[in-house]
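One chain is shown next in structure tokens, namely the form predicted on its own.
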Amino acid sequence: MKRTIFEKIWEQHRIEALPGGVDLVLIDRILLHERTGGIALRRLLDRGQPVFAPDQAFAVMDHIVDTFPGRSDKTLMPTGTEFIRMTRDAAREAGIRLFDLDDPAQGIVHVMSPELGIVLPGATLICPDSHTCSQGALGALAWGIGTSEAEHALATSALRLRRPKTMRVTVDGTLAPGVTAKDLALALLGRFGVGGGSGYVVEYAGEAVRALEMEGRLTLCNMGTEFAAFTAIIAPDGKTLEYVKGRRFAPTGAEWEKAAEQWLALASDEGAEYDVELSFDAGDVAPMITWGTSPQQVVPIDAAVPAVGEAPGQGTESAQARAREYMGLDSGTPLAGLPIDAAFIGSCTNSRISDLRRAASLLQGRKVAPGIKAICVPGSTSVKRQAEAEGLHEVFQAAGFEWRESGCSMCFFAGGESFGPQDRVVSSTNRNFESRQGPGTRTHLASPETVAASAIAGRIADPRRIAS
């Protein structure tokens, strides 16, 4: 029987088939952060229940921590300090590994886990965070859960799950120069909508996907949750093995050789069947920019806000009308040239070293336009350390960007810091919902290059028009 990569991993981890079409599935790794994971862990311990496999659980401070230099447990978010201290105390009590604020491996959970080799091909990995699907880029079955499920998994290393359906999105062709994995992710949402992958395990395949480096694959899988997918996954290949080898929690020696052979065998069999097949030509993708309040409300950067009825796949007419009103835009308004107030580079989508290098290449020798608030937040302390070793922080600072400690920061308002009402922000994050980056803030999603180019111009700008 021909099987997909998802089916192979699922069958390897199925403990038992239960009544009602539900399976009991073994969980290899559990990730927690202080915004939700600490709550689940605390509840478990308060019931007198130990963590079943503490060496397979990891906690990190990332979501509501301040990212200002010289930070401490204090946060701008009310009660944020309590969340941090509760998670720290619970992790120590449970005996699970904690990457605290001062840990050299601290970072956004979906950035530091691949960096450390916590996520491995063929593994099952969960975290009470919707962007856990990012880690499917390494060929793992990784998905977001709720706090109650996290509590159960901590106690048992297993979860009851109804087997999701499968979808393959084949992206052939070649991305043009200046077009990134973020642009591809946004283009897919604009073509198929935020409900296009609803409930499916989405496998990304094809020439353009294979050509992506690992950090680009992480970006693409990251926005699987915006596609409403159960998760996203990419089959392991030589790039995957090269990325994983030598990382802190990766196997070594003879175990590595055995694991590498098994991981490469996870690729979907030729002729394996999927419930849904979609295809896309990477050559059709340009630098993308969102115009509305949903990631699917997106157009090429040289296009305009769609007129009523012009983009039926980007939400109902009433939803689009509300988005235009919130964003202060009319149908037919060109996106390029639109004045902005702020620029943000960061988040689990686009804050890795390759993202910062590409943005810095545009900022080199240039200045952020007067009046623009520009912030760069590395995705992990390791990324920050590497960027500083390469002098990238000096490029960002000389250009006029704030250079921060790692964390989720202004990807969302939960950290307590925000942009202002009606401020128009170009952001490398993953969501542009109403007030996502602060009450009344208007967010345009784009690649780090587009953020950098726009910060320099003081208005939404095409990064291809700025020589690197």
Contents of the next structure:
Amino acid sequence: MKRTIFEKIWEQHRIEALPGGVDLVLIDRILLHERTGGIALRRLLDRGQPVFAPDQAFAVMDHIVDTFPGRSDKTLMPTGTEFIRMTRDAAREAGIRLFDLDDPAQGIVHVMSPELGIVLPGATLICPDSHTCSQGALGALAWGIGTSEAEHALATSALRLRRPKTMRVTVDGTLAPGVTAKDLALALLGRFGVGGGSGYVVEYAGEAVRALEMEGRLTLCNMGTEFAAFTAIIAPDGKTLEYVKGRRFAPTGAEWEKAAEQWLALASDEGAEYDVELSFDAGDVAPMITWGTSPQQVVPIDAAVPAVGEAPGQGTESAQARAREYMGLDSGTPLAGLPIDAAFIGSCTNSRISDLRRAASLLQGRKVAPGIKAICVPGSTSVKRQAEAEGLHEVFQAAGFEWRESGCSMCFFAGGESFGPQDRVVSSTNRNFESRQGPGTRTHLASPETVAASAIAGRIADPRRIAS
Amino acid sequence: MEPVSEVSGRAIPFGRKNIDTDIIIPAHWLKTISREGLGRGAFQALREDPANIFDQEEFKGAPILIAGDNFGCGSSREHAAWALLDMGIKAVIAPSFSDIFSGNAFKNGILTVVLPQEQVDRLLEVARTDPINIDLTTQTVTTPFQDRFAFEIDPFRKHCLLNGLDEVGLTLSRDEAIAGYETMQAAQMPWFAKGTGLAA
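The structure above corresponds to the form predicted on its own; please give the structure of the form predicted together with the partner chain next.
First the chain shown before, then all remaining chains and molecules of the complex.
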């Protein structure tokens, strides 16, 4: 029987089949953050229910903490301190390892977990956070759940699940220079729509996916949730093993040898069948930028806001009309050249060291245009340290970027720091929903290169036109 | 959890597609660690329009919401389900739901009913003037005009909803199976296993 990677991991973790087509599946790793995880843990402890395997759960502060230098438990979000302290106390009480504000390994959960080898190929991993699919880039089955399911997993180390369907998205061809995993992720959403992956474990395959480095794969899988997928996954290969080896929680010695052999065998068998197969040519992808308020409302950077009836796959006409109104854009307006107010590099999508290096190479010796608020938030304290060792912080700061402590920061507005109403922001994040980055804020999603190029130009700019 | 067997009454004929959890409950309502009172923040941006459907007198307190494709996409926040519950919603009908949202809804005793678009369109029409009935036991949605639409539901979810069962308790009763699995895993995949000292 030929099997996909998903089927192999699922069957390896199935404790038993329950009546009604539901499987009881073992969960290897549970990640919690102070926005949703602390609540799950607190509710469990308040019911007198212990955590089943505290050594397989990890907590981190990323969502609510401020990212200003010299930060503390005090937050701009009015009730943020309450979340931070509740999470800290609950983690201590439950005996769960916490990466607190001042921990050298603190970071955005989907950045720090791969860095530390918490997520491993072949593992089942859950976190009450929709972007948990990012971690499928290592060949793990990692998916986002809600608070109640997190309580369930904490109490039992297992979840009751219906087996999701399988989809393979094969991306052949080669990404052109200056075109990144982020552009690919956005182009896939533009082509197949934000509902395209609903109910599926989406396996990304093909030569363009294999050619991506691990950090690019994390970016691609990150936006699996924008595709409505159950999760995204990429088969482990030599690059995966090289990335995992030597990380803090990765196996060592003879165990490493055994694990590495098992992980390479997880790749989908030749001829394995999927419920749905899609294919895409990487050569067709240009630097992409969203024009609307859904990640599927996206065009190549040298294109214009679609006219009525021109982009039937990007939402209903009324949704597109509403998006144009919210974004303050008429159909036919070219994206490149639109004046911007702010530029943001950060988030679990694009805040890793390679993202910062590529952005810095464009910023080197240049200045952010006058009046533009430009912010760089490294994805983890480790990324920040590495960037500082390479002198990247000086490049960002000399250009006029703020250089922050790590966290989710202004990827979303939760009552703390935000951009202003009608501010036009080019952002390396993952969601451009109405008011996502501040009440009335207009978000354009793009790669870190496009954000850097636009910050310099003071308007949306094609990074390929700026020599690095 | 309270058992659910039937949801009957007015249904809000909303119908919009791709409603994300930021629209259901904007992030700035997630400031407290309590789940009460979120109904006031539900669909806040849409309710700024005085003509919005949610605040029309006849739909206040309606137990059913009829939505479009991909309802509940976006962030995993369970507050979306809590906000609907706090509004008085006990069931949502749509052509499709985001997986995380439908899981969260179920865990909070909200019934999610998937029907084909044309049947949802018909219900949107009926709901403007008349009540709708959802019978979980027979898995049917009916209207006063003899419409009768059958829906599928995961048998386990149906069983839990009908009996108001707590899933965690059910899984804990499988402790022997879980422990047996873990013994096997500790031998075959020790790098994942419980008790490997990761938290040390």
